[in-house]
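The chain below stands alone and is given in structure tokens; this is the form predicted on its own.
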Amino acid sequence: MVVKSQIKFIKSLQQKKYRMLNSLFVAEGVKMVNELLQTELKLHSLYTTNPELLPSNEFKYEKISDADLKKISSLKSPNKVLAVFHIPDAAPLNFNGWLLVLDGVKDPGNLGTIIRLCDWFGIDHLVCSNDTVDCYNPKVLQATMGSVARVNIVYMNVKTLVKNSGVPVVGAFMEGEPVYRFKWPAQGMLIMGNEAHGISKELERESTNKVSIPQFGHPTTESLNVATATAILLNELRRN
């Protein structure tokens, strides 16, 4: 049975500054959980309503019912199994490669897509700047599907970061040189910024490359979700 200090600690780190302020995060459903588990990340607490739903007995947990998962769950179908995660310490960023830096992303789904496509397209360092979403916000962590715990996620003054790297610095917009015929650098950064105001004047004048995606439809089309665009961006820098 899950005590009432527990079901008020685990649904404290449904909000950030808890989450911040105990350095864990919780991961729900099975396939996610399952996941995690398989990776370096260092496990706090397991809870399941079948323990026959975990990857291994090799890990301690915590057999609840129906109801107490319910109790502790943000989700409204909750699904079986629920773990609480040590967040772990960023790595140092590595320029030899290519990084990605988000200004502002403000949409959980947008991040957690992105993440994901960061994993998928072998980009090791994602750099948020400090007003993107929280990568461990519950709706983030169901779009990444696992992938947080495989992308390196800086948060940090991406200003600063951009102003002192010394690497090529390539920014997503409206009236950039076209996708197709752009020339990517061997390394680099790839800005892309937020899904209402684009990428920041400050980051602009510290683009040293502005690239776009052409628009062929018709021209009242609004402007492509930013993580679709990251997608077309990430694709057309690896095949280049």
The other form holds:
2 protein chains.
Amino acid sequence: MVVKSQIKFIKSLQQKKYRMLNSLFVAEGVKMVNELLQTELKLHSLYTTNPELLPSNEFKYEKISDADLKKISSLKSPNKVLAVFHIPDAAPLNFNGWLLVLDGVKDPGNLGTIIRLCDWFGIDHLVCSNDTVDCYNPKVLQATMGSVARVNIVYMNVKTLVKNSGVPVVGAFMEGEPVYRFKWPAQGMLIMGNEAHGISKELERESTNKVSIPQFGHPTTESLNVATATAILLNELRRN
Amino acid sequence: MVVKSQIKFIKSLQQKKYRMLNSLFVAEGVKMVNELLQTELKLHSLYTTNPELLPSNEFKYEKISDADLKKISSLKSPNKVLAVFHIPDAAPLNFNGWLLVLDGVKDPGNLGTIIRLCDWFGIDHLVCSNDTVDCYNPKVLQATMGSVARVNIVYMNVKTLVKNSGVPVVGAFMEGEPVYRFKWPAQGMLIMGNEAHGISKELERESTNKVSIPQFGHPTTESLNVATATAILLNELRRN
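Can I have the other form now, the form predicted together with a further copy of the same chain, not the form predicted on its own?
Next comes the full complex, and the chain you just saw is listed first.
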């Protein structure tokens, strides 16, 4: 049985403010929780209506009723398992390779997709500006699945970082050089901008190179979505 | 003022069945409607709370109240303009280049993103299996914007198409040949599969080539989302 204080505490973690304060986040659903249980994330507490769904019996859990799960869940149709994990400490950034920098990405689905892309393409460090959506937001988690635990995600003042990094800074711009011709250096930072406004003026000034994805269709087309543009550019970086 | 029969009719178009029956679909919101008004789509009817928001005065519209807009809208917060357009007749497929074929893509956001990618990369014909989500679904439209009017989208039995096309059939598979080594012929069909099950066995048997996107990260990673994989493969096709 879950008591009132537990309900209040777990529900509070739906808000970024309380996630930061407690350095905890909530994951829901059998697939997601089981994937995260198999990463290096530290488990805080685990609730399930059916312990047989857990990947092994090594985890301490509390068996609860469907009604209780509904009380602590943020989902309309709660899915049998809910876990609270500790937010891992950010690891130091390593400039010996490529980092991805996000400048104000706001859509949770886009950030989730981008985290998964970093995982796929072996980008170990993802640096997010402080106004980028929180990576422990439930909608982001839904789109990243286990990748969130395998990429070092750091929130910081990216302007300061970019100014002082000393490595090539490649920004994605509509009017950049066609990426097919670009010779990627061995290390650097790739910057992707906000969905509506792109990369901020301040970061644009710090960019050593501007790249763009050539367009082959009708010229009136809208720009590519930031997540698909990131997919294409990380693929270009790695195929190089 | 909108009368009861209009409300009922417009609301009915939220369902695929009635969209098919009437060969009409609904678009909502200033940005979306204005973009579609500037394509070759044929307008059926246009409702707005503020005619000044329309791109020009050449369109016949009905000025309605906020309350009436709320009655015909499918949105929680209706956005000033609602238009009904005729679904265009599908143009004949042209095999003199590359077609994209979708085998059971279910997620509206994924289909919307893929239509936009076709538009960007100049893929004129998008063939969808009959169990692919309807491209005039409101959530698909939200993700495609005007691209839906610039790509020839055809729903059909893709198995019959692929069997009788006589052009190279390239399927995206986890265990395919790394796409970086693949030499794309001048024409053909690229097949992308369902989010959970990939390409069906029947289409797999008809594939003349299997390609995959190399993975650089941790080997336990989930596969790429179908929309991001399509972005990468269409870029590979065009950079070739």
